[in-house]
Amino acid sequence: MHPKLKITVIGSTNVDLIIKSPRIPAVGETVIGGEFFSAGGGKGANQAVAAARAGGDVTFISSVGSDDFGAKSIEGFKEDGINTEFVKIFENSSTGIALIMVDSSGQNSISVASGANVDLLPSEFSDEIIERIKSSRILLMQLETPIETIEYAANLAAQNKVSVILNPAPAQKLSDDLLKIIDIITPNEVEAEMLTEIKIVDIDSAKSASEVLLKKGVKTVIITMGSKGCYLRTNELDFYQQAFKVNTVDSTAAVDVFNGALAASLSLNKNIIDSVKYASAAAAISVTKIGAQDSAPNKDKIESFMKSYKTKLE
């Protein structure tokens, strides 16, 4: 494969531990009766898996701890076909853990111990790193690790015409700085809000939103608003994406999956509406299914259930 269709996900690795519940616990309640799970997580590790189960060649950026997790990680990189020769081993510091609630609709609470995430530094960028992300088609990047990292990354793939996905969670402030660098920008309503103080409630909100964004120098803005689908905006595209109806049982990884299967799609030269259908269709399949990295469905997966859908519609 050309070296340019290449993606690398910079992000965190966490492990999931899971308890699904009949309702998420309130403040000083228990909630007795819950099945329990563990699973890969992270958002970045969750996006690397689904970019490359969704067909893309993933090169994977992130830091563990020395301890059982973080083994246990790369090894599950390695079985989807990810190159983990970037995933640093930090001795002193412990894996990313994430104790997600869920709820009996799907809904889901979560609490993160970021471990060697914080340890993913501009400092620890060797140069066969700064390498890979030049030689890359792609740059997907999420906020779960330093902020300084995902500028200088950012930076890096500008200078030299690699194409920069962020998706900006969780939510945080951003500097214009950064985002008129950015290619695709991919919030959900929350994000969004965060991002240009407008309150997403409908597609003319988004809408609005968008334009905010794309005025700040982003060149493609896709809001992410989970059941209500997905709105598209450039300076030259307007499209929504209607959600496609699915039987929700956990939408922790939706979003990762979204964004994985986005990247992949690009990689693979389809156009961004279709891409974006592709990456919808993904999440929907993901939440079909408990876990995170667990929920990603491969590309075979993906373009069967496009067709049996288009054909129940017809």
Ligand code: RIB
The other form holds:
Amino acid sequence: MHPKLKITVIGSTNVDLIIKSPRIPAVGETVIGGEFFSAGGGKGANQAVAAARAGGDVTFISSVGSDDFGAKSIEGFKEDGINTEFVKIFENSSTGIALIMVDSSGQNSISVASGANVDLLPSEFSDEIIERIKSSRILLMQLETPIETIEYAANLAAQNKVSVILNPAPAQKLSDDLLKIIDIITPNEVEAEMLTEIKIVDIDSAKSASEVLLKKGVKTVIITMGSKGCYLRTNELDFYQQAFKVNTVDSTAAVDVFNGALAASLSLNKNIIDSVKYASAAAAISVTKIGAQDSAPNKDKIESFMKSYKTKLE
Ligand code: RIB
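Next up, the form predicted in complex with alpha-D-ribofuranose (RIB). The previous block was the form predicted on its own.
Complete assembly follows, chain above in first position.
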């Protein structure tokens, strides 16, 4: 494969400890009757796995602790065909852990102990890592990694004509210098509001928020709105994609699956509208199953889901 067809993901690796229970407890409350699961997680790792399963050629740059969680995570990435040579093991840190509570409608609440994820600083970037980023077609990142690393890598990518996709999660303010070198930004409603101060309540407000980001120099804005679908805006395009209707078991990582599948589709030369449809289908499949990486579908599953969904509507 031409080296420019490759995807590099920079981001977090966590192990998710999940309890699915009737509802998410209020502060000071204990809710019993839950079921426990553990699964691979971390926004970076979820997106890397989703991209690889959706057909992308993926290298993952991440950091884990020197514990069983870290070793098992790396094993899992390898099983998905991800290049893990740049997943660094930090001797004095522990692997990131996320405590996730999922209620009966599939909504969640997450608390993260970042562990080794905070060690992934620009000073850790060897010449080989820098070369890998420069020779990628797409660089996909999120915000569970130190912001100086995101800014450093985005600049490196932009100077070398590598497309930067930023999923700005968890929500935080971003500098105009960073925004102007982002090719595709994919905030959800909360993140879009944080970045633009416009509350997203419908397509019109999503459009207004997108225009603020386009003015700051972002080339493509995709606002994801969960079961309300997603809105795509560039200077030339204005497109709304309805969410595929499914039975939601766990919405954790749906956005990560969306981003991974989006990157995979773009890396396979699909246009942005087709890629948004493909990513939406992948995200819909993911919410029908518990767990982050456990729920990311492969290319065949996404394609057959899209075909059968279309047939159902006809
Ligand atoms: O986006 C979902 C992810 O956020 C979970 O897998 C958890 O690890 C947190 O990072």
